[in-house]
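Shown here is one chain on its own, the form predicted alone, set out as structure tokens.
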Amino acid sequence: MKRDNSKTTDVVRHSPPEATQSRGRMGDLLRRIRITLRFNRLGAVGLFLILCLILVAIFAPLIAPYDPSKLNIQERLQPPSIRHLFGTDAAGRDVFSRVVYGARISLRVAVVVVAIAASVGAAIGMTAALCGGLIDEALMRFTDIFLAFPPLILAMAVNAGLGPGIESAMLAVAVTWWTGYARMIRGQVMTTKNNLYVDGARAIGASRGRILVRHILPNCIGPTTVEVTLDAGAVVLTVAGLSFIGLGVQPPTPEWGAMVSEGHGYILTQWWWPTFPGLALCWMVVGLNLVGDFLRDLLDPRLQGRSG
């Protein structure tokens, strides 16, 4: 008995290298939660927001008490009651059946367009900044073109040209919103690729792929989270704008954006239609916003310092 006791303190004892240091990585990253918790109590509000958002989503069918789509005229402009917790719209559909399911488009949109826009951002300033050159002068000046219109008109008129609908407003909003990430990336690389730490590995070496695995994807991986947390906010917004003017998610299909276009004109006399819709709304950007403020701060190599 004791050689076998003997024998699992060696096995604990001579663990492998690497999970020691995958148990050192995230007992450093909760250390470092837990110090941006207490710097921003924001960032806990944040999180709390979007996690709501979230499980709504997912258990939306448990949720929602009614069919969101379900017509029932005979209960048409109901104020909110028990058995409507926000009301009826004009159709008789309950609002906030439709508010839960529209949990779900919204953070659909969000990772979506963000995900594309930041895919593409990234390719091309990754590209332009490792080429350099002709190659990078084009891709910048290519860049500029979209730059040199607003981004919700040029949304609109993409959106004009594709037809409504939720795939449309979504790649209308991403055509517009790459090219953030592609100057903020090719900015990184830039600065990046001239460190000595690159110089060295290039000295010794390593490859081109290595280099850019190791040493330069992991500098923009920080700033791009950021970006791409506090712009899922904006994008929402975009979407429900290009929803409100007809031109995004059609009726019946229950978008934030559509249903405040839909009960603006009860505004003052049946409140709940607009109001609710209007409220999950700004409960989504507030949560997006603020979970970014916190993984700035979460990634700020300066808040570190202050655990002491």
Second form
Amino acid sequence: MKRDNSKTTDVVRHSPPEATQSRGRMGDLLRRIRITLRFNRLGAVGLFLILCLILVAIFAPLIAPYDPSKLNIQERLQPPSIRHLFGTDAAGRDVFSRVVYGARISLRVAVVVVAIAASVGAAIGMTAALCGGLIDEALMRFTDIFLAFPPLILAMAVNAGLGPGIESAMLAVAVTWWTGYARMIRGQVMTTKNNLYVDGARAIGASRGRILVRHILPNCIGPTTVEVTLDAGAVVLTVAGLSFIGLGVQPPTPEWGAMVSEGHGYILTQWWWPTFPGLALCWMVVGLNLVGDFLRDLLDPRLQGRSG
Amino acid sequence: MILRYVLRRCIFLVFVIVGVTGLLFLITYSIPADPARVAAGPGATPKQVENLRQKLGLDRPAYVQYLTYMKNLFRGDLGKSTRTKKPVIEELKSYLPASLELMVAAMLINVLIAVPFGVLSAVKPGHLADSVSRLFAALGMGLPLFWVALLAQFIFYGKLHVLPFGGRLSTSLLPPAHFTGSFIIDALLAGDWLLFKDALVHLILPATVMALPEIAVTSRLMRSSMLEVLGQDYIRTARSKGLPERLVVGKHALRNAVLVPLTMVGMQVGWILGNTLLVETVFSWGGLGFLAFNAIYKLDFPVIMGVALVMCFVFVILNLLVDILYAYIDPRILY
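Can you give me the structure for the form predicted together with its partner chain, which would complement the form predicted alone we have just seen?
Whole complex next, starting from this chain.
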């Protein structure tokens, strides 16, 4: 997650890309996954949780027994039963079907926000590291200003400015999230660009663009992947939080945070309404965190040495 | 030495504040909604809207507007709430103490639980405390806090009937005479034990929920930091000269180990500030988060920006305090 930067930045610096054959690489990767799973069993749990979620999102129309937005006043506020696994809400909608469809929204949120934040962060971090000097200083102080905001507060302000809605919520969270990537990638590029093999590439006359794409960027991919996975969970929680306070996803869209928000007045009498969407959120976030830890171990050569 | 450092940090603070207000101004300036139209009300003619636009200075260039905004800010004028028509600064003043009370309580609970847990699990790996804190760390950061708050209400109010549902006081009681704004301190100052007890009971649940994710982080940091310190030479020296383990751990190791989690406190304040938005909403805790929540529903923009600004200030200033405290605890740090 965002607070755990210290650990991820010192993960693996890959050796320069080698001209191994692709099948050899595949086999190597599978072997490493097997070894890592042996001492990080929770990683398997995380992979299982996330895989389930992706399948649920893809096959939502087949899994959900009802239309997630179909009103049915006769069956309002029914407790969980065989007919309605997670009960029904005040408009008689099936909570289970809504939770199932919610997986699509939360997965989309995670992917879109993290992709925007990581690309903006990467662009700024790389520019700062490669240009150095005044530009570096200016870009990093600019980053500091964003860091002076408590994360959810800046997202709230931006979201309120853009107006409620899922797109503005995603944009608002991305605006607060790029700083971590900018710092991390700047650090990564700074350490890589002084390596001997980069000097070597320059000596044989490689262009700046080629050095960046072929020799520097591949070294940033590993740590960024770990960071992205660990961040995705926090991103989903933040967007859900925005939806909960009425900014992000608007009802009747079946987003988990918005569903908890809608049902929150019913916690004492119809507990199932806000409880199950919240559980789904936990499922996803815990899954993402475990997968993130797993990836960190997978890419950490020190751990590979331990049991390899 | 430390004075010079504080001075330097204060100068940096000015830059941060200019940056933060600039950013907030930019958001206000670029909102799709037309503030003049909103302020004029739905029945206004185009001419009336235009007049109001001139009166509010909204027709002038952006930088002039920013300078006016800053000038007003320094005079403590943050505009008027479009919902209650009261000055935003008054609203903030009446809601801030409640949030601070909740935050301080959450931080206290965090330290009181996380530090002993971290130390215990470092001193006795595999002990029950170690397993519990491991589990806690895995879950603590993955839980949606607003949902945990709801579950806490369901369990402790709905099922066990041991703690109140929400609010800062029972409805039958009147708040104490306003002095600090914190009901607990004010009740204590007034010598009203009943009120003090009631306010304290209302504080337990929201503060504990808010502390949960922080406990997860702090106890893990405390554990790893303690393990590292316990491996140091001076700990071996302390042991070999025959000091009882209690003193070795409690005095020599703890003081050094506590530095690592302390560096995180500043960051944690940021998370806690964000979380007040969610937790206060669930518990109807009359603080800044609750104010913001109500403002969001009416799209009361001046109030939302005011809350963001105040929380930012609190965050920046508390971070400064943590840094100074850090220098005070660890004399090796020179600035």
